[in-house]
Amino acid sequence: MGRNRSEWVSKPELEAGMYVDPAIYTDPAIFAEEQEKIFDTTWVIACHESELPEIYDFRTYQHPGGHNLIIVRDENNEINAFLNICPHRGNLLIYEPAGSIKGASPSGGPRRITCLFHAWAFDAGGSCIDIPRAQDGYQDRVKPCDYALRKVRVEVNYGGFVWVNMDENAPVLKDTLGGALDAIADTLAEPLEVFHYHRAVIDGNFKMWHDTNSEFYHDYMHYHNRITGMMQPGYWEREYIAYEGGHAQVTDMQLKYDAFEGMDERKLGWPGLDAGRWALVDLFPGISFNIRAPAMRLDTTIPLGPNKVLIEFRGLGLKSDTPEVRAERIRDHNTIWGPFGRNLPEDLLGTTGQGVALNDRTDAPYVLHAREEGNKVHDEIGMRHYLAMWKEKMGRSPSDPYGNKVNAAE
C-alpha cells in the first residue's frame, strides 16, 4: 500500500545525519550561502598545467563561487590567476575559453591582455601597462601602477593541477587536504598531460554528483561495473577511509576487464597501480581523482545554480607516453568514461533523474544516507562524512537546514 502525502514527506525515524532534507539540493538561498561559505574559501582545480603548455597561453575559468577568472602562463613560466574583469569599466577582458596572448589581438598588441572596450592593456603578470590617452583624459589622477588586475591565489601541485582559492587568508593547499592525496601520491608523481576534455551540464545539484562519485551501492546501475568489478574478488573488501576536511578515499581493487564480452584484459598500468587496478579519492567540495589503470579521470564541478551543475571531465596520461601507449590510454579511457562510454553516461542519467525528481519541492522526500556496512564499499559513510564538513562550513544541519543554526561540534 502506498503512503499518503503526509507520510511521504515526513522525516524518517533515523538519527540526524542518516537522512538529508531535499532543500539542501534545491533552495536558492542555501546555494548562494554555499558559494560564499564553501567555494569562496576552498581550493578548487581550475585546469591542468599541460593545458597551458607555452608562455602566454591562457584559459578562462568559471569559478564555482560565481567568479570569472583568467589563468595565464607569464613570461617567467609561472601560472597566474586573475579576475576576468577590467578595472576601468568592469568589462570582461577575455571572452575566449582558451588561447594565447603571444600574438596581437584585434584590440591590442602582442604579449598583453587588452580590453576590447577601451584598449586598456595588462601583461601576463597582471600589471597595467597601457591606458590609451591617459595624460589627455586623466592627467595624473589615474596611474597604471594603481590599476593592476585582481590576483587570485594559485598553487600548481599534486600532479600539475592548477588550484585556485579566492580567500587570500586560507591555509595553503596541503594543510586543507588532510593527507587525502597521500594515498595516491605515486599515481601523481610523474608529469601528467590532459588528452581528453569534455563537459556536461545537467539538471541537478553539485552535491548530487559528489554523492554519485562517493558511493558504490549504485554499481547495480552499471552492467560493466557489475561484471568487471562487483563479481570479482576484492570488491566487497574495498573500504572507505575518511580524512579531515570532508575528503575520502576508496581503497583500490583489481578489475577483470576481459570478463566483459568483447573487452580485452588491460595490460598497461599506471604509476603506483598495476594494470587493471582501480583507485579513487574524492575531495570536498567537488573534485574526484578516479584512476582505472591505464588512465586517470578527473571530475570537477561548477555549480550554475541550486539545480544545475556543469561538470568538467579530464582524461590524463603520462607526459612521457609514447604515441602507442598514449593511443591505448585514450582508447581505454574513452571506452569507459568518454561521452559515449560504458559508464559515465549512466552516472549522468542517474544524477539528472535525481535532480529532476527532487526539484519538485512540494513532494520531495527526505533522502537516505543510512547504509552502514563497516565502512565497506556499499557503506554510505562517504556522503555522511562529506555532509559533516558541509555542516561545519554552513552552520546548518543537512537533516534540518531551517532549524536553529548549529556549531561544528554539534
Given for the second form:
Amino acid sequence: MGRNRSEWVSKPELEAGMYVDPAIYTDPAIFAEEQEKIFDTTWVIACHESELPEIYDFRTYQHPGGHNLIIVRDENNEINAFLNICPHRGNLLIYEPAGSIKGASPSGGPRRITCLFHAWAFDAGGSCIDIPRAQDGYQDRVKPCDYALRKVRVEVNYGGFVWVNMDENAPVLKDTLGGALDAIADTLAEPLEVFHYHRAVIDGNFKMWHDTNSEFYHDYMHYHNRITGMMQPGYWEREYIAYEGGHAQVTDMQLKYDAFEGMDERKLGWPGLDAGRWALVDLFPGISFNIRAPAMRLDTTIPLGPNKVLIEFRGLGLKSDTPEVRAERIRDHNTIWGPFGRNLPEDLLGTTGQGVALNDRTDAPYVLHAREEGNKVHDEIGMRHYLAMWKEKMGRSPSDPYGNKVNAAE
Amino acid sequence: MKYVCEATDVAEGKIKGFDVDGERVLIINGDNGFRASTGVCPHQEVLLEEGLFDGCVLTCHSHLWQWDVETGDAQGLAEGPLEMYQTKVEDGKVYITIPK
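The form predicted in complex with its partner chain, contrasted with the form predicted alone above:
Okay, now the whole complex, with that chain kicking things off.
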C-alpha cells in the first residue's frame, strides 16, 4: 500500500536533524544565499600547483560563489589569484581554461595578460602595465597605477593545493580546517602532481555529491565496494570522525581488490598508507580528499545552480614517481575512478537520480539522514555534521529551512 | 532423487545454477564435495549463482548474506539460514532431493 498525500507529507517521527527538507537542494533563493554566506566566505581549492608548474602558467577557475578567477604563477614563483575581469569595461581577461602568458598573445606582448577588447595589459602580479592611448583619452584622470586587478586571497598548502577565499577577512586556512587534514598529514607530506583531470556536470545539488562522499551505506550501489570492502575484515570498524567546521574523516581500511574477479591486488602504496588502504576526508562545503593507495583523487564541486553541479575530478601521484610507478598509479586510479572506472559512474548516477527525483521540491518534503551506528561506517553522522555547519552559516534549519514546516510542506 | 548435472559441469571450488522442475537450484562443488541449496536468496530473491564462494562460505553479492554450505547456517550479515538439499554424486552425475 502506498501512502496518500497527507501521509506522505507528514513529519517523520524523528528528531530534527535526522531528516532534511529537499528544498535545501532545489530552492534558487537558498542557493543564492549559499553562494553569499558559504562559498564567498570559505576556502575552496581552485587547482593544484602542479597544474601551473612554470612561471607565467595560468588556469582559470569557475569559483562556486559565481566568480571567474585567474590563477597565475608570477615571476617570483608566487601563485596569485585575481578576478578575471578587466577593470576597464568588464570583459573576461582570459578565455582559455589553462595556458601560459610567457609568450605573446594575439592581443598583446609576452608576460602580459592583455584584454582582447581594448588591449589593456596587466602583469602576473596584477599591476596594470599599459592603457592604450591613455593620455589622449583620459588625460590624467585614469592612470595605470589606479587600475590593478582585483586580488583574491590565495594559500598554497596541504599538499600543494591552491586554495582561494573571496573573503578578505576570513581566518587563515588552517584555522578553518579544524585539524581535518592534519589527520591525514602523512599522506600529503610529499610533493604531489596531478595526472588526471575530468569534470562531470549532472542534475543534482552540490550537497548531494558531498553526501555521497560522506556516507558508506550506499555501498549497496557499489558491487565493487561490497566485495573488496564490506565483505572484508575492518570494514565495520571504519569510523567517522567529525572535525570543527563541518569536516569529517573516515578512518582508513585495507581493501582486498583481488576478491573482485578480474581485479589485481594493489602492490604500490602511498605515503602513510600501505598498498590497498583507503583513506578519506570530506571538507565543508564541497571538497573530498580520497586516497586509495596507490592513487589520490580530489573532488571539488562547483554548483551551477541549485540543482545542477559541476564536479571536478583530479587524480594525483607523487612528483618523485618514476614512469613505471606513475603508470601503475594511473592504471589503478582509472580502473576505479576514471570516467569509465568501476565506481565513479555509479556515484554520478546515484546523485543524478536524486537531482531528477527531487527536482520539484513539493514532491518530497523529507529525506532521511537518520542512520546512527556509533559513528561507524554506515552511520550518517558525516552528513549530519556537515549540515550542522550549513545551519550555522545559513541561519536556517536543514529540516525546516523556512521555519514554517507546515506551510512549506503544503 | 533428481538428476541435475554432470559433476564435471561445476569446477572445484565453484558454484553454478540449474533449473530442476522449474526451480532454480545451486550446485556447490566445495571443499568437502558436492552440496546443493536453493538457487534463490531467502532475503530478496537474488540469484545465488551470481554470488561468491570460497569453498566453505557462500555469499550473496547483493546484501552479503552468508552461509556455511555444510549446514546452511547463517553467518556474517545473514539473518536466516539457507535451505540445503540432500545431494548425491553417482557415476559422475549429481542428484538432489528437493523436499515438497
